[in-house]
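One chain comes next, on its own, written out as structure tokens in the form predicted alone.
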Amino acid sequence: MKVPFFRLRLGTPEKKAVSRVIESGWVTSGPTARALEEKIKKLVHARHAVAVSSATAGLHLSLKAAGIGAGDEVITSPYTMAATVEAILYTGATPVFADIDPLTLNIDPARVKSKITRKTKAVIPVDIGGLPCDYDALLKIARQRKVLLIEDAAHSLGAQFKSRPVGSLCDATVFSFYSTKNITTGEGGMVVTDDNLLASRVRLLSLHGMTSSGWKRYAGGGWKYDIVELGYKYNLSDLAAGLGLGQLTRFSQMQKKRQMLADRYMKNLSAVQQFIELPCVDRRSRHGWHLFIIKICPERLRITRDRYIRELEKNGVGCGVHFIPIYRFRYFQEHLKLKISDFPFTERAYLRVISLPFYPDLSIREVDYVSERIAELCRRFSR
């Protein structure tokens, strides 16, 4: 059987609303754009919703409609795609890491509370694979120290943490809408807030800094405008926004086999559970099961995880890596003067991660194959 690390089957609610679009005639940011974001508002309880071109645009647009620039820090985990840390660069900010809680794969609040200075104007956690992170300990902590909380939530639409949403928790969330995401509008990101003027901003500066935007001005608002800031072009189309809509007429019944896939590898891979560690599970958190995370325990295996990954594509899974550590890529080492030595639970974690293929088009079948092959796995490296 071949089961491949990811696989995208668009259905006709979304090919029904892209249609829509087009038939329109205007596929460029207007009112489907705003319609997405009208959904989002009210599916993670937030007032303001801006629709943007990546996630990674959002967390720049978040940093910088806070202010947040040179002479600044920014406090991040190492453990997360490299966007994380890029939005924080364009702003001038500078980028400071704090180690993850091995367990969770989340950062560690501890390790932020430690890394605090005065230049601290923000810290970034990450919902690794979908889980919240501890937003009791992080939320106490940007009180106290008076830093703002903006979530990279890429992974984590749906999720909750003690029955609140994920885009309901922090000064601002930040979502993605990649390919591979739990929705998909191609390419693309939500930024959520409570805060009125960070909203405004985020939506001025996502567009060039104009005061009327394309549609407005179409719609009937008059032909000019001013440019009132140095803006970016950020914005998400009418096109990628319908797609996103369609993606949502079955976002809950997507989560909800998310969950079945996720309970089902639990169970087939329960039997094998000394051999590997299954995806952590928080109580007080609803995971958005984004990603199933195993940690191979090399201490009762005689196999590394690279090559574990070698074998399973050997019998047809695909498989992958999250994350690459901020620290091992070459641009940040020499940039950031970073080092392995200083991350110890990022790199134990790092060399011991795989993901499994997960996605809503995946099969108990198929899962059952990849469970299968897991298990062969570790009773023939067992140490």
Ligand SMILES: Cc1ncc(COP(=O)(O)O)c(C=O)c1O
The other form holds:
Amino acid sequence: MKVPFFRLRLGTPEKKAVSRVIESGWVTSGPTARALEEKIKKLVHARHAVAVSSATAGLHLSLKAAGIGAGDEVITSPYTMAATVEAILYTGATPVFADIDPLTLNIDPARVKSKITRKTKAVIPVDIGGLPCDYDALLKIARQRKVLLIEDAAHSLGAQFKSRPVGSLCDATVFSFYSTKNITTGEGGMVVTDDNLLASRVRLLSLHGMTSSGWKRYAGGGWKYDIVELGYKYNLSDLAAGLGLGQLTRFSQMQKKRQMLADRYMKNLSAVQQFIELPCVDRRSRHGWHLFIIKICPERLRITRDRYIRELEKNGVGCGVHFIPIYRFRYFQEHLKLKISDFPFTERAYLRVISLPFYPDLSIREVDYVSERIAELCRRFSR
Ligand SMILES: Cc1ncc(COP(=O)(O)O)c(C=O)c1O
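Pass me the form predicted in complex with the named molecule as well; I've looked at the form predicted alone already.
What follows is the whole complex; the chain from before opens it.
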């Protein structure tokens, strides 16, 4: 059997929604992008939503809109995708890294607290794999120290913390609609916030700093517009938004499937729990289940993580690693002067993690097959 790491299945709802956009005669940002914003706003209980071309763009715009730039510091996790850090660097601000909680793989609030200085303007927590960070602790620190919390929720659309949806917790929240995410627009993202000023600035900056969009002008709003700030070309097209609307019609069904697949992996792999640490679940949260990340236990296994992945791949099982820590990339090492030894928890996690095949199109048979291969490897390489 071959089980790819990722497989996307788009169906009739997506085809219909995209066809409607094509037939409408308007494919760049306009009414469909607005309709997607409305749906996401309702889904995550936020006052404003602004559709953007990616989560990377959304993070950049959120920081820019908050006036963050050169001379400021922004705290984030070294255990994230490059996008989080690149967005900080685009603004001219300095990223400062706080190590993770090794159980959840999320940023450790106590370490965030210890990194706050007079220059700190924001913290970007990242909900790894879809598990919300400890927002009780993070919100308390952010309010006490008067810094913004901008949530990197690239993985956590559909997740909740204490019955509140991700998107309603922080000063701003940024979702990704990249191809592998819980919903996709091909490429795309969404910034949500309750802050009127932040939302209007994100919108302005997402389209050249223009006072009127193309859609407004062509729809009869007149040809005149002004540029009031140096903006960006970060808007989401209606074509992409159409795909997102199609995906949203199946969202709750897809999330249920993700939960079911996670339960199945958990049940199957509980038999080899002495060799494999299963993903952390937090009683306070509803997991968004974007990724299913296991950690191998080196004290119990005579095999490295890299070889473990090679063995799974030999058996037709595709795997990923989320994430290669920021300090391991040459560019960041050289430019940010980062040392592996400053992040012992991230480093230890990195050497143990494996992301298993995990997506709504995965079948129970495939989950069982992957689980059996894992159990076999644990037996074969047990100490
Ligand atoms: C944690 C995290 N943040 C941000 C991003 C960037 O998302 P996008 O590809 O939509 O820019 C990703 C993408 O994989 C991610 O995993």
